[in-house]
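Here's a solo chain for you in structure tokens, the form predicted on its own.
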Amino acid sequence: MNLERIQNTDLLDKVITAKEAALFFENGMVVGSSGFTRAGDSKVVLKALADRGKEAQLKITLITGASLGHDIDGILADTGMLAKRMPFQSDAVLRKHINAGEVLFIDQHLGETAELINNHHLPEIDIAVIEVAMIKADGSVVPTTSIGNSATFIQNAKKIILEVNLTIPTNIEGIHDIFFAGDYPHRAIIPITQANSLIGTTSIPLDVSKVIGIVYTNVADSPASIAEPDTKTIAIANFLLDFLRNEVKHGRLTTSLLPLQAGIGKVANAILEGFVNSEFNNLTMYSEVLQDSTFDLIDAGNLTFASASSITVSEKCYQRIFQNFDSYKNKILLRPQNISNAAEVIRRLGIIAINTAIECDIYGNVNSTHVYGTKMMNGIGGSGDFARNSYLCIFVTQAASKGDNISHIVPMVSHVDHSEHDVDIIVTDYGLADLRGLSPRERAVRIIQNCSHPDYRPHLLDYFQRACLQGGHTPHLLNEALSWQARLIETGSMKI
């Protein structure tokens, strides 16, 4: 028995196998699981539940922090176990089931799920499965590489299963900052005034009477897939860096900027990597995910502190972090996602938010979730939390893709996640459009001229000019507005 990992002796007799833990689940249950962008998720209990689901007729609603690793979303979907899933996913197999209508998916702002649970707007959590590094003597638990919604699940679940992950060193304790703002109408201020503000506890309080099982695991997080910066992502990064330099030149920012937030993926990583050899220094981050680029910036001395809800990195970076953990420990914090994504904090700190778009239209509306307007990709994630409340809301995308058959600047987006009212900057590999202080007609000219691919620019201008002849504050030709997406579906190309 590992007394270092289970320090509360009342829980020692709760140790069971993953297969035994899977027997606690019943048809129709609502299950909450730790895990945020493939980090700190259930490694064995949900897998054992999927194995059981191949034999038993079980359907569950699964709520997490964000996406899960080790293909578990796809495995659960293929067994037919998932009736409903929220608030985010990134699994290709699950995506197929969602778009076929076989799994109901609720695409939520990641900062809101905990609020909906706490305010009883969602069904009660029957069982929470939470990965931890250790259980302390007072019964509280130390999370691993993410917090996500774990604190909320532990607080609200009827029963709890803990996965104690032996691959995570116990000295991870100290990087977590657990804070509960309380319930309405007596909700507290979230007193974060800078990225490194410590406002809570290093472990999550837990009612040990709820614990029905403890399972040991020895499985590391799924590694993030990190693509090397390419010509397009480097161009996007350079346009953005030049824009920030101009903001410094005009006295609107300093070379330390304001706290950065960046969505996950190769574009965000490339942009953050661009800061490594730049004049920007003493940077801070208040984001959702700490990626490879975060630790590269720390190692380069450019980034002094980073706050998020998870650590999602490549295998090589993962090894680097935990082999030298003490050197990073005082430079990072992980928070519950309703704190990392809190509108109050984002607005107070003045976040520079950088997120990815599937498509942008000529007026600055952004689609970040639906291909062709109907097929779910991953979900809105935290982009909306940051877009609406940031100091600068920046969306990045390539101008065109798939052999330039798809233009990512279109007359009208086929699905709106972020309206023109929230979007300040659009950047592609062809240029940057600063939309601040511009009317819709001015925005259209700026976006078309600066951001669109040259093959599509004349057609976008033609559309806009003809729309203007019909008048309107935001001119559109409704019989043509979505014709580009329709042409892509019919012919495989948006080209005219």
Contents of the next structure:
There are 2 protein chains.
Amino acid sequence: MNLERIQNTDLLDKVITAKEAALFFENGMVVGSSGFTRAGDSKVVLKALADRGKEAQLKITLITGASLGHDIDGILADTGMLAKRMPFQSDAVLRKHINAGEVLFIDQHLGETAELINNHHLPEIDIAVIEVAMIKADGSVVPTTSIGNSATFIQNAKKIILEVNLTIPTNIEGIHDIFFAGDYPHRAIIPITQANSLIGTTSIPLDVSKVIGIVYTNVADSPASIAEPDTKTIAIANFLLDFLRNEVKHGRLTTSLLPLQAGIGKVANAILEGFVNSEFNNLTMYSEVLQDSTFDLIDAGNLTFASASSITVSEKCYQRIFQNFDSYKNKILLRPQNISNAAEVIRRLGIIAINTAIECDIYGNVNSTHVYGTKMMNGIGGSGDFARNSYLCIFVTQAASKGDNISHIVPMVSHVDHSEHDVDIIVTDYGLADLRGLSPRERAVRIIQNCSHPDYRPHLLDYFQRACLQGGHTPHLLNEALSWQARLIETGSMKI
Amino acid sequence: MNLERIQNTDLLDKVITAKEAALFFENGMVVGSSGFTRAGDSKVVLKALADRGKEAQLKITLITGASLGHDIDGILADTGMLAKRMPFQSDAVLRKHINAGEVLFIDQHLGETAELINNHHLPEIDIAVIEVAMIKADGSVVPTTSIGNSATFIQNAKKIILEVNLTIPTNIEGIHDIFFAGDYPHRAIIPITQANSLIGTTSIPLDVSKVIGIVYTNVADSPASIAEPDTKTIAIANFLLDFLRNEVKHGRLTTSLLPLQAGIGKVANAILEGFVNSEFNNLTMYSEVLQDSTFDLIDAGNLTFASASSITVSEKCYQRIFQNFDSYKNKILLRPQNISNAAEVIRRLGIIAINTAIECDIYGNVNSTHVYGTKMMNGIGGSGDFARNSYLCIFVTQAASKGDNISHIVPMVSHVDHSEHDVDIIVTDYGLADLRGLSPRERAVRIIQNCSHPDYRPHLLDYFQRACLQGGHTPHLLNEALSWQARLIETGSMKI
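With the form predicted on its own done, generate the form predicted in complex with another copy of the chain in the same format.
Time for the whole complex; same chain goes first.
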């Protein structure tokens, strides 16, 4: 018995093994699990469920915060037990099953899933599996390195399994800010007015009668793999930093900018590292994930506060944070993902949103999810939540890749996640296109000239000019619009 | 001198003729004008500007609330003086110039334009032309039948011309609720928690030193043309009402539903008329436009309150309202369009959003703006503001039209305004597809089976099945995806 970790005495007799917990799951169940970008996920219960699933022939719907660690998404998919999965994933094995049509995936805005559950627009959650650092005397639980949708799952699930992670120091208590806006028609204002606004409680309220099992685990989060900045990502970062400097010069922003949101990945990492030791100071973040670069910026003194829904860092950074956790505690905050990604807050704070595109078209539409318009990569994640309501909506991508056989600027994107109405800035390693105040024909010229790879530039211009001969507000040649992606499928290259 | 209409004595000597007012405009200017869906637009100053423009060879950028009445958009476009136009239009003549590439049109979310102006992401407004009912002693102005972007134009413009409309009764004062959220980084909460929340002032504050002219007008708004419900629109309305009844039956909604938003047009009209004398009561609207059907619902006793950004009604309805205006005053409210369309409020109130699609694809993406993916119809209007953050996002369209030569359900939409992530329900005259909780492959089957026209159904199914053989999360055949629209251009029919 660990009385520090389980402070509610009614729950002490609920401690079971992961294998016992796995027996609670039945065919057809809807499972809500903690976990957001590999942080704070279930380490042993979902694994034990997968072990059982192979023989039990279970089919479940799995809803999480976002992606999970420890390859569990792939392991579950390989057992054939994942009937449906939402709202996000980034697992190569699961992806294969999704694109084969074997797992029905629902690609949702990360800020929406909790809404859909609360509004009963999704089936009821049968069991929630939630990683926690501790259970308080009142039964409320302190999450670990992510909140994700855990608060919503706990409120809505019929039954709850708690996974108490002993590797998480108990002094993590205090960095979570749990808030519920309530149900329609009496929804409350989300009263966040700054990245560091505290509006809720430090633990998630929980009805202890719903707890059917508590499992201990000693497994840490899967570490994030951090790709070092390279020539291309540094070029993108520099174009973007120059753009921001110009905004400061024209008085539209100060050197503190406005709260930053950055997607995960190499480019976002390079951009955030670009702020280190720059003239930009008193920066804040209101984002989804606290990454290595977040803590680098805090340590460098450029970033004063960061709010997100998870801490997803490399093993090295993880050690650094948790060995000096109290020194970071007043500089970071984790929130439920429907709060970190709330349209209301994003618009009110005036977020500068930086996300990665798979491809952009000459009119500024962005594909964030589908390769060739058909194959799911990871999912839209929070990019739509932020892009739609941000102060500045910035998308970054390489101009070309794979031996320059793929142009990431195309005549027409093969799937639209972010429409021309929402995209302000596109940046590649060849340059930056500021699309504010431009009509589609003006945008086309600017994107082609500033952002496209020189090998493709004349062909993009040629397409645009021939399309203009046919007229239209957004000139396109429908028989040719998707031919670049079709050629890539057929020949392995977009080259003409 | 009309001392009731111009109560600020400093401004009495500013009264000029429209022709004199037109002389203030110079080449290259950015003009912000009142007017939202034909209501509250400038009747005489823009007309005088057009008269002058023919010879003066002026080129201006014109920003409004939304569409204008009195054919002024077409008249201005025909003079060649419209260099750039935003954020919306619905004029056949202007549309022709836009699609010929002669007028650079920026199709914006109606809730965004004020943001872009406040954030200096658009060029500064040189002159604002604002229709008002009266000028108060403190210089503040009472708008007429719309607010649109008038408050933002008045706050941001270098100079202001006021058009005092004598046809608008002065007892209109009191139905406007003007609120400013302030500038970044200190933006305020928009504290609306119900459709009828009063959060601001009844007139727009104005710096009288910026007023360069006041012009009287006696011209009324262009009346709305109301299309009577027909077989198709009644079928759509009935499918939707049945769906809502089922939501009530399952306890997800009550018979008061949640606040309604409805786009303009025949279908929206039929749907709203369908609520008259139904079991749905104590309804509220939080929408963009108060239409004839709004007042019919109020008169029938089903609708208790309606908030919007304009009153756009038929001549008959106009008489009815303004002859009994005091009886409607406590049941309606007009707000700036960045408040009526604010993401924050739409999500908080839980709007049921009903908008019209030009075409929907089998995966639930919606095109609201572009015919053949190239030619602009009117613009996205507020549909994106509402679709993105609503409680239920509903799109309606005919299954087929033009002698059934056009299928409005297609393999892939030729332009995406609303992505599959946001669309909950699609309704045609053949049925309703509830897409909540469905993956793309499930959505395709449901949309094809429930919504498509029987002539096209087997061909849509055939496309989907062949695409599935190629695999993918969202199966498509890129060489064929846009072939239906291409065939329509070539042959005048989508028929295979």
